[in-house]
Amino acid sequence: MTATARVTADAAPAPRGHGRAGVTRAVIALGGNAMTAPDGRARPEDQIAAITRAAGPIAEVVATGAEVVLTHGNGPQVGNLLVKNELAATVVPPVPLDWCVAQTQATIGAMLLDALPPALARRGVPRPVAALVTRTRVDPADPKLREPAKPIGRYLPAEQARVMVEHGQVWRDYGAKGWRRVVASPEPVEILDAAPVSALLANGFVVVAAGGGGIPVVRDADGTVRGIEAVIDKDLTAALLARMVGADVLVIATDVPAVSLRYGTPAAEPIGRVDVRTLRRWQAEGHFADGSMGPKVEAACRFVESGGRRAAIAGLDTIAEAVAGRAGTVIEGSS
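Please supply the coordinates for the chain just given, on its own, in the form predicted on its own.
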């Protein structure tokens, strides 16, 4: 289903608890580990098996009576499409990044449409499931659009990278490793399709939306919406989606049980319940790396600071407990 409903930039977010009275509305962001084999392989059979495993914990959340929106990563899937682009570049034009995100949203959405209903039925909650191809608007004046810096895809020898450069892509020389593509990663400003997500929730659907950070688009001065060559951080988009659909809770599911201070050192210390002011202080002290927990911590803080009841960063197997605030790193407002 492709939605065309439009939400204006100045539109207020949906009020918290926008669904049925007394019912928790949760956005659950699935990390890439939920979409691939434990060793990182992303063959079709690996992806189907991983999503089937993830369906169980998701169904547990739905069984509590919560209204649930799922969003997800798509790094391995887009990586596969980029390899196909590279191998076929002398035969057909490469597919742009906004198309890659749209394709992977639909593919992962289809797998979840297959996996979730049986998991829900086994728990006695046969709720309908919908997957929505979703666009995320960014600001065309965002300085990150002028300075592509996020590496994506694989390393290539210079002669192979040159073919892609001739197609208008930006590649950077990483020395002995080879050349690698770099792209812009602007801030998400608006989920253009938040209104149909809310409508589906209100009608009892579990909704899959805004996968891979959303299809990156800008709106021109004449109102035209068009896709751009960029990727948007999936966790920051999850926080924005949660705000725009009036979610009470944001859970970011990852491959570790909690966020840690001094991660990777003998003095590592898992963080349990924490107020957002303290987490911001630890963030400023450099505890959370940009390529690891940094975006997740930032997303959780943004959601709570915008009025969300709480956010949690937790392992996939404990997302039901995380939604209830009983597992993972649970972030709440400062008192």
The other form holds:
Protein chains: 2
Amino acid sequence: MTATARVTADAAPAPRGHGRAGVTRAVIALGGNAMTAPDGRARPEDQIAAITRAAGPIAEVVATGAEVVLTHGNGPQVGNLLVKNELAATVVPPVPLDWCVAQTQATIGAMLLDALPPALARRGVPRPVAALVTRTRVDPADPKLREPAKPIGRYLPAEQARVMVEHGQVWRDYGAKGWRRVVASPEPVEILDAAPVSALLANGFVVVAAGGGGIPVVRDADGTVRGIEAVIDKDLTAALLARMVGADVLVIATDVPAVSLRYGTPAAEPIGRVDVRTLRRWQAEGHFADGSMGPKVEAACRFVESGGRRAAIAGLDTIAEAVAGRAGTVIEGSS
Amino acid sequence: MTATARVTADAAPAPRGHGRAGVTRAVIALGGNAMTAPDGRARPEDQIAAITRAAGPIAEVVATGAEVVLTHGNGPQVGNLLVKNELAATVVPPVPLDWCVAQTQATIGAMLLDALPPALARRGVPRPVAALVTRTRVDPADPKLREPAKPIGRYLPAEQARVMVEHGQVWRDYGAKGWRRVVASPEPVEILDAAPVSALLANGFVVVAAGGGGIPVVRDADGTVRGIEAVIDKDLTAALLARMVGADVLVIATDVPAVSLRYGTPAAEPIGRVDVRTLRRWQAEGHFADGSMGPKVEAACRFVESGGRRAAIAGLDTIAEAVAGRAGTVIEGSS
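Could you switch over to the form predicted in complex with another copy of the chain, since the one displayed so far is the form predicted on its own?
In what comes next, the whole complex appears, and the chain from above leads the way.
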């Protein structure tokens, strides 16, 4: 719990109930399935089609009267940008990983700006939509910065990976699949651009923010803020953003209807409503895999433990019900 | 003047004096020199250094008490992205030109988010800064969409250009330099995301918006908004944005201290204060080159003709004085 404690100490959360009295303020984190084809392809047309489909469930949440902040992942998109960097490196200067994250915020943000207004209009809630470039501050002393562990981009044969290692990158051997780059994934400490999110929410906007976990930056001793080569987990960032904008509810949309115990075994059992203490116990027992459900469960627990009313992990199609606590795995405070 | 007339008819401008009473609201358009090294190089470190330098003059404008919207060009940045698209096309899907524009909004926006707060703090005006993803609508019937004329990206030998032409692109022979891609540059008709700019200005933010002329989109007959393969002139977009957010002043920052008559000849003569009718006459006489000063002069004229108090075209170092009408070429209404 050290990480959570540090976040709590460091960031300046907005007071709860920052929105209109009695109105739910929800942060919705969209997973990769909201932005790629069912087979995982991520051509521009695949991304546009997926986001157009996702706009319907999002508009349903807005139609309940909730104030909504959207955030999203960007794995395949950043992977593609890294490949372009590599293949063009002798002709144009490669850009750092924080720039790649920024680039995906704008392309995914623009697709949401195109797709949401028609979906909102169809449901009779013609609310304006805005997309913000958003930076997430991390601690330069975070030990995770020194232990790259998050695989990213494409697999390469050993001899090609070796060239990238000579250029200072960290690559790991994944056996038959080949080698893959691993990058640091530090803890989010502060959403530096949370203030415009709150201002736009208060003005009636649906806000897209902190995509891809936010652009990773550190603040140097002299106050300078600068990007770093890292990616931040988008669900952990969503939990922090939710707290900083005074949201009541955090919904993590994914491609399964709920979190399961003993996932992938014949004894798998979906979790419905659960108190955060029980979920932490199951987490400690190792029920939730590091690279998939683990960060979502961790993000949900952090949000509720820091005072959030409710977190839910649910299928994209049921996010409106999940906001109300009636679908997915719903996590609430321990009584 | 047909283009101006259409823009006036089509867009819904905010009323003048939309900001605080008596407070100047200024849109500042940053040119390429604010984002690249003096020799034109655009590696990430060159861009960060240039934007850090530009932050000083921008902060000076804010320190005068003005409300400030920043917009910016993106030529070298988009050029680099196009090269990456080409060189990686067999491995990852190329993305369309509107996505490239979006990508540059986020990287340049993030650099401004990093660079401005320290500059503002040094001048005692710690205003918050926000960067928005911004789309600019164009008319699908704009004849400029059918006549690609804006050169973009790198020069290639004829045989390589021919391959791109076979893929549907338009390339033009520039003689000894080689061939270069030309793209459509339609008229901006509406800044679709002007509303969040106004909302953030009203909440005290310095706002970065509509970079690279905005992400070019069209609205289909069924209401669908979608990106198109084009780039929009950043100064014409700045003039439209200034009108839509009810700005008093438009300043176009560039790498010369003022507009000149007979530029590049021994009889060159810088223009100081000028009324818009006189400037239009000089424009008609051919004083301002298409690819350089032409669009800046056109943008300044449009802004003043549509009711803007003052436009200025000035060196980056003098933008605070230019906002006040005391530096650069200052264009005001004809009396």
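Numbering follows the first chain given and starts at 1. Note that the structure is predicted; figures quoted are calculated from it, not measured. The term rigid core refers to the most C-alpha atoms you can superpose between the two forms while keeping them within 1.5 Å.
With the core superposed, Lys177 shows a C-alpha displacement of at least 2 Å between the two forms. The two forms, fitted on the rigid core, differ between the two forms by less than 2 Å at the CA of Pro128. Core-superposed comparison between the two forms: CA of Pro157 displaced by 2 Å or more.
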